[in-house]
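So this first bit is one chain, no partners, the form predicted on its own, shown in structure tokens.
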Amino acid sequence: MLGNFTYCNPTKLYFGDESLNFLNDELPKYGKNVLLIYGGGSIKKNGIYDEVVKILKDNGKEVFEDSGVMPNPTLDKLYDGMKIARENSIDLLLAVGGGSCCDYAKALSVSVNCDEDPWDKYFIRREAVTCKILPVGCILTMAGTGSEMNSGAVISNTEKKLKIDRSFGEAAMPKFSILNPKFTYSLPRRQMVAGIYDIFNHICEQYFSNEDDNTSDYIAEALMKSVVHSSLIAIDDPENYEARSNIMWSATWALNSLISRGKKTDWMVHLIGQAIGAYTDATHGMTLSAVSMPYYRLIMSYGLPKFRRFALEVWGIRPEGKSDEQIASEGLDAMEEWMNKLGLIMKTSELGVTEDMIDAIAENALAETSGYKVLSKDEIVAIIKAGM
């Protein structure tokens, strides 16, 4: 492994079908006022809301609510949450939902006590957090983003058509996260497969960089094989606990910074996907699937040894009598076949991208500089157009 690095992850995880019980162990560590953060109300339909509220009240907590967190949390929503948290002297932010709720909670945690505009300070000027950070806890109902064990948050500025991610450091990471695979059973198939591809692409973004013999790559390959195997079971049997639990656990380890150690990483697919999402409000995982194949086929020749290894180790491509280019290309073919089996969106036009948007989207998708190739704006345009 090359370079020097640090690794610290302070988030405590509770995993399994009885993991919600451990909320009782965590709540006494925090003050009385809890802000319950959730999305469109699905947790009320499946009973999770009632379970969580009962535990909160049994622990003597005053419960305030911040509902309606959208799949791509907006700056306006963040401002609303700041107002609720300030007016009620919130002691703990408890996000119950998927990655968007967790992302939003972390953005809120560093914004409530910020004496400047958080968009300008954190997302535009990229400044460090200097104010008191509210503690965050997560109860996960969708596997995909890994937000339950990292410091990242993605916020969309609808007025400026920008969707920007930011990592806030160890202090902003969730203090605890509760992962019950059964809580993901009620997800619609489209959301489930979008989350599955988000997991897989998180791994790809870290895997497709560097050429040294790196332990992180061996871990990444194992995670990718687990995701592929379990995903094919889950799409046929959505309540297969073993498959759903492996998907959930893989999601956490795909983006808690472990497999990025010793790696340059390349987040170009995410940068293009987020730029598309800012214009279309499309599902995040689907924005990634729509641009992945054009991007990876474009850069394959620049990182050929890794793409060859990907084909052999993840997809089991047989190398006999084939050139490295053939092996690598067959690996991408196998990946594309798997994506189609899941029913992922493979065309940017299906996301709502129109010709008149492409130039602005490409302009906002700033080129990643640490990948195998630094893309020009024209190449980004070509990637977007390839899926029209």
The other form holds:
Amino acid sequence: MLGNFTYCNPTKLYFGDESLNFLNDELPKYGKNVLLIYGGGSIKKNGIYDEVVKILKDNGKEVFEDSGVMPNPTLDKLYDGMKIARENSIDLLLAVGGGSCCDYAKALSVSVNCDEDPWDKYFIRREAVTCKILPVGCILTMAGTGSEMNSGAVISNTEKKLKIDRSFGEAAMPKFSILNPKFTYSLPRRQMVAGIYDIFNHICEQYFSNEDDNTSDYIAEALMKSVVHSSLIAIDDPENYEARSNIMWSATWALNSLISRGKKTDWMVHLIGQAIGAYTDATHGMTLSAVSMPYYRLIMSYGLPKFRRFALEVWGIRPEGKSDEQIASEGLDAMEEWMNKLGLIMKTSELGVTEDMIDAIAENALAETSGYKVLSKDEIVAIIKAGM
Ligand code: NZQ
Ligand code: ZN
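Pass me the form predicted in complex with 5,6-dihydroxy-NADP (NZQ) as well; I've looked at the form predicted on its own already.
Let's see the whole complex now, leading with the same chain.
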């Protein structure tokens, strides 16, 4: 472990099938006006909405609503939310949903009291937050992004066809997050597996960088093994509490900054996935699965020792009589087989990518990252085309 770093994670987590009760402990810490943020209505169908509203009312809160947060939340939606929060002097932003609702709540928390345009200030000029930040609480209904315990928010500017992530720092992290694995049972299978691959890829993005011996990599391997193991149980038995709870807990640790300590990290799959998402509005986890295999096969030889280790430690590939390339390659084959078993999208054409979009997508994804290879635009184009 050769890197220098700081680590602080102030989000309080309540985990388990009785965790919603702890909302009663949190609410008294905040003012009367609560903005309940949710998506397209899944929480009304599965009953979570009624449970949450009852607790809010029992605690004497005035409840305002900001619904319709879409997957891949947009800048226009953020402007609407700023108006609602300002008009109602909101004291607490309570997101009930997946990563989109949690991200949206965080973006809102740093925008409500900001007197500049949040897109220009935070996402383009990348400036620090200087205004008062509204507190955020999350009640998570989908495991995947890790947004419940990190400071990130991804916002899509549909007009400019840009989808950009931003970390707002410690002060903008959720004050508390409630994680009940049973709340994820009602997820359609497609969303469940998209979330599972999102988790796995977050770990890969941090693991596939650096050459030093780093404890973070050993933790990453354990998390990957747990995700693979539990995912295979969950696809056959979606209400298996043990599997769904392991998936939920792994998602949090995959992207709450622990396993990136001392690591340069990569994030190239996410950059390409986000650029595709800006053009297609496709499901986040699926944008990652569709480009992963061509990407990892392209960079494998540049980070061969780590890909060899990945094959041995995560996929249990037997090394006897094989070259390092062969071992590493068999590891990627095993990963691809697992992805196919989950039923992930493996082709960019199935995300809605068409020939005329490719150049602009590649341009938007172009960045110097610190993975094993800096990609040229032509290489990004080849990765996108590999799945068409
Ligand atoms: O809107 P509703 O009706 O609630 O339906 C949602 C949505 O359609 C549905 N859903 C969620 N929980 C459900 C459920 N349906 C039935 N039962 C439940 N229990 O699932 C759909 C997808 O939800 P969404 O929140 O969009 O998914 P996810 O958690 O994958 O979040 C995706 C967003 O997070 C960003 C992505 O880019 C994308 O915008 N990310 C955020 C990150 C972060 N903060 O660190 C990192 C990630 O890499 C990612 O980029
Ligand atoms: Zn992701």
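Residue numbers count along the first chain shown, from 1. Predicted model, so just to flag it, every value in this text is computed and none were measured. Only residues modelled in both forms are compared. Each form is matched to the other, and the largest set of C-alpha atoms that superpose within 1.5 Å is called the rigid core.
Regions shifting between the two forms, defined as 3+ consecutive residues whose CA atoms all move 2 Å or more relative to the core:
The run that moves is 366 to 369, and no other.
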